[in-house]
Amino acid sequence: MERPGRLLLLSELRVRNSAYDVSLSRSLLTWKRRISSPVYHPFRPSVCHSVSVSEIISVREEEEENICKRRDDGSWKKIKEREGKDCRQAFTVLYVERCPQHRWRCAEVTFTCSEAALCQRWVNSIREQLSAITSRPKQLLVYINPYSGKRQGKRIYEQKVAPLFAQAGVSTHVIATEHADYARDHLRTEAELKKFDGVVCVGGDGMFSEIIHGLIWRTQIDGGVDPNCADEALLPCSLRIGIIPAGSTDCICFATVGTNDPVTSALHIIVGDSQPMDVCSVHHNNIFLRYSVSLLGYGFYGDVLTDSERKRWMGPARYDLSGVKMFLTHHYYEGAVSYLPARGIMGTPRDAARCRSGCVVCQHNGKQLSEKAERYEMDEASESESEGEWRTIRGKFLAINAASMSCACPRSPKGLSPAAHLSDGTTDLILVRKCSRFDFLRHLLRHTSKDDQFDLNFVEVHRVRRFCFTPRHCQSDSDLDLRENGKHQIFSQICRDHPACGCAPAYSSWNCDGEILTHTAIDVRVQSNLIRLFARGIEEPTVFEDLTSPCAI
Ligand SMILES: Nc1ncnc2c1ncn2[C@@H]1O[C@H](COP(=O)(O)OP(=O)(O)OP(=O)(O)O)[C@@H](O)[C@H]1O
Ligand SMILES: CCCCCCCCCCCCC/C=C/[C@@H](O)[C@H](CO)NC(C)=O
Ligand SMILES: [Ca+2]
């Protein structure tokens, strides 16, 4: 429990019809029921509630007609206490209440004061404390994809999120996208970003991807950095991004908040949370392709995405159908993966510990990386040192996945790489070699159980800072050209390896956070802490048992 610190106010106020000692410090609002009788009463224990000031949404003065008094029979009736405008004697505090499974709700408590002046002092003091919190957004730019998930984005925003923003005094400029890439292009060129404290994305992972592409691009251009240049250090985005989940997978929201719930996300935005995140930049022959924050998947996940895009009309169920289809198809792909292992960092992909709110691994590695970057600037020779550390693995793979965070989602609550970190400057490279259908099923099913999906002899996982992939048949500059021109030759080669089907493709596609990449040969670098979300990482249950829930004293 947070220590209350110096008290700013301490009064006896009434909550419903009971007397409470209510206190306010810079960090806590506490209300503790007064014990009227010294005799121990087993059914009426003294109750103390505490709310961190940082989790108060707002305070409002109550209209007289909203003040309630208890009838003799125990029920409540609304009363009019006094005539006149300036004698409001009650105020309501709206605050974050934690519910099971990482959900947050907006709870409220009404305090009745003995006189209007006292009520005013309380309201003013709480408002002063709230306005001293500089991390809370006041103006937000909101993009809604009306076609995400089950096409409920607009309804979700209007019914669940907008009323909370209004109660918290957050102003918004809302834009419903008119076509794909609308939000990205608007952010790149038109949006007056100086007017806003953050950007809100109402949609799924694909929509989030549009937002980061627009914001990262704009930040580089405004800061004079060439976003296409693979070797240039990218500038971190100053605006935070909030995700209101309304898509099909919503894995970025799930892995950073712990649940896909629009109200919870709205509350994390209102209280001004901040979660830094790694972003992978993906290049082909030094040409920038895309950014990725969650999954870069070749083979199984690339094929699932390609197949599911044709079934968009089905909504979220498309992934299940395509998943089963691609599992049965059982295609493997040949190629070489080269990677630069992450050295001198805390944590491995096989750790039992998870990335959680205030993660020490992320903090330690972030510090380590920035010190290393400074050393690189002073001593360019060390760059060539890392050249010597490259490792290469060649083979036939059912899946090559890079998970820059756990990629937890409702389908797989522990995710593709359960021990991956949100902001440790690394990505977990998972290689699933060619194996039987039965073994691959074992691996897939372990994503949904407690068993370790990496503890199989055809699976390996490496924590890396950078990796490259080259498909086996990619010899020319552009494998895309090769794909277009050389289909016949490639297919005849592959069919020797697949005698049963005779038509297996030589190439898969990369699934980059739910978007298909146009090239198969890619060079991927982790850009540490490039963006920040209105989130705090997944909280440990012990953290939220302390605050807000009533604590019997
Ligand atoms: N107005 C629009 N019309 C059509 N497509 C749009 C529009 N706005 C955005 N898009 C595109 O829709 C695609 C899918 O959106 P989104 O990611 O929000 O939902 P989803 O695919 O259902 O969810 P998930 O990515 O979590 O699986 C994105 O690639 C985005 O670029
Ligand atoms: C045959 C049984 C199969 C069970 C397999 C369960 C494994 C589920 C793992 C899902 C991981 C999803 C990672 C998220 C990727 C997103 O970037 C992307 C866009 O939303 N979603 C998908 C499905 O590609
Ligand atoms: Ca990471």
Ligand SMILES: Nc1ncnc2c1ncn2[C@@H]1O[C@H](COP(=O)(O)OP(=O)(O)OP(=O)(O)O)[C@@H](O)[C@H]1O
Contents of the next structure:
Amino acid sequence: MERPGRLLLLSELRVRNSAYDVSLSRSLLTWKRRISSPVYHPFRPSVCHSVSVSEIISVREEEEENICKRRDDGSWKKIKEREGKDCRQAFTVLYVERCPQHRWRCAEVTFTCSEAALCQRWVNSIREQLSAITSRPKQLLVYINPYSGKRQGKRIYEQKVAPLFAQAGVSTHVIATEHADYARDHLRTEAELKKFDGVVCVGGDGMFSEIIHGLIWRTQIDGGVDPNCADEALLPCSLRIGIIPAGSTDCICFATVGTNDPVTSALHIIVGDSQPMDVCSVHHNNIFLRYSVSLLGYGFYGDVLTDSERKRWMGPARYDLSGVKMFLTHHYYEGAVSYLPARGIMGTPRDAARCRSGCVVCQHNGKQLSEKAERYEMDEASESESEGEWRTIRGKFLAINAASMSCACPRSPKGLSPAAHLSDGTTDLILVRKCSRFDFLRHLLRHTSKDDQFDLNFVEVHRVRRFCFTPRHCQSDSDLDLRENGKHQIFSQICRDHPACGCAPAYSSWNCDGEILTHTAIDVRVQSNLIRLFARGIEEPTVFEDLTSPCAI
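Next block, the form predicted alone, ref. the form predicted together with the named molecule:
One chain, no partners, no other molecules: that is all that follows.
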């Protein structure tokens, strides 16, 4: 509890006909019930509540009619007594309340004052503190995908999110997307970004991908940066991005907030949270392909996505069917992976610690990367020296995955790489070499278990800043174009030692955040802290216990 000298207001107010000592400082709003009896009751429930000012959503004065009805018992005598008097002597504070499983809810408490002047003083003081929080958005550009998930995006926004924005005084400009890539193209060309404090997408991971592609591209073009140059560091986006989950998986929201709950995400936007995130830029021969924020998968995950695209009529169940089919097919692919290891950083892919709110690893590594970037600008030779650190691994792989975050979701609570970080400037490169079906099943099952996912002799993982992949038979773009157009393969391969069949495809496809890449040979670079979300990372469970426990004054 803060010292009385640092308090802005201290008054005796009433909550539900009980007397409370209510105090307001620059950081906390606290109300503690006055105990009439001096006898100590060890089992009496908590009578002290404390809310951070930064997590107050809004404050409103109660309407005169509501207060009169609440105080009067309906008798004519009391109504006559209050005639001609000012009944506006109460105010309601709306604030964030934490619930299990990282969910947030909008709670409220009504304080009754002894006089109208005191009530007005409290309302003005709280509003002054809220207006001083510059990180809170005032104008938002909202894109709604009415077709994502179960086509509930518009209903979720109108019924659950819009009322919260209105209560918090957040103005919005809402656009319903009409077709695929509508939001991306609108952000690239038409959107007047200077009018807004952030961009919000209502939809799934595909909708979020559209937003970042449009916003990052627009930022680079406005800043004079060529997005097609794989060696050029990209400019970070100034606008924060909010995600209102309304899709099938909502992996990004789950990994950055801890739950796929629209109300929780809306409250994170209102309080103005900011979580930096790394983005991987994917190129082919200095031609930009896509940005990735979660998973780049070649082999198993690429084949699952490719096969599932032919079964879109099945809905989300198509992923399960394609996963079983690709597991039984058991294709492996030959190629070379070259990577630039991340040096001088904290953390490894096999750490027990996880990336959480206020992550020390992200803060330390982000600082290290910024210092290195400054040295590179001062010493041009530094970049050439770093080229000597490249390492190359050749072999036959069942899967090649690059996880820029844990990739956790309700089906896989730990994710593909549990110790991956959101903003440390690296990605976890996971190589699964050719093995038996049983061993590969062991690897897949560990995504849902508590075992070390990489403690297998056919799996290796590296924390990298950049990597390239070249399939064995990829010698020119024309070879890949023939394959992609369905024509015969020039470099077809006889798989004499393949366990499933006499021959196997020479190429897989890259799964880039749920989208199929048009090229197999790619160059991937991690762009540190390129975007920021209206989030704060997943909070530890101890945070909830501390904030709900009785406070001492």
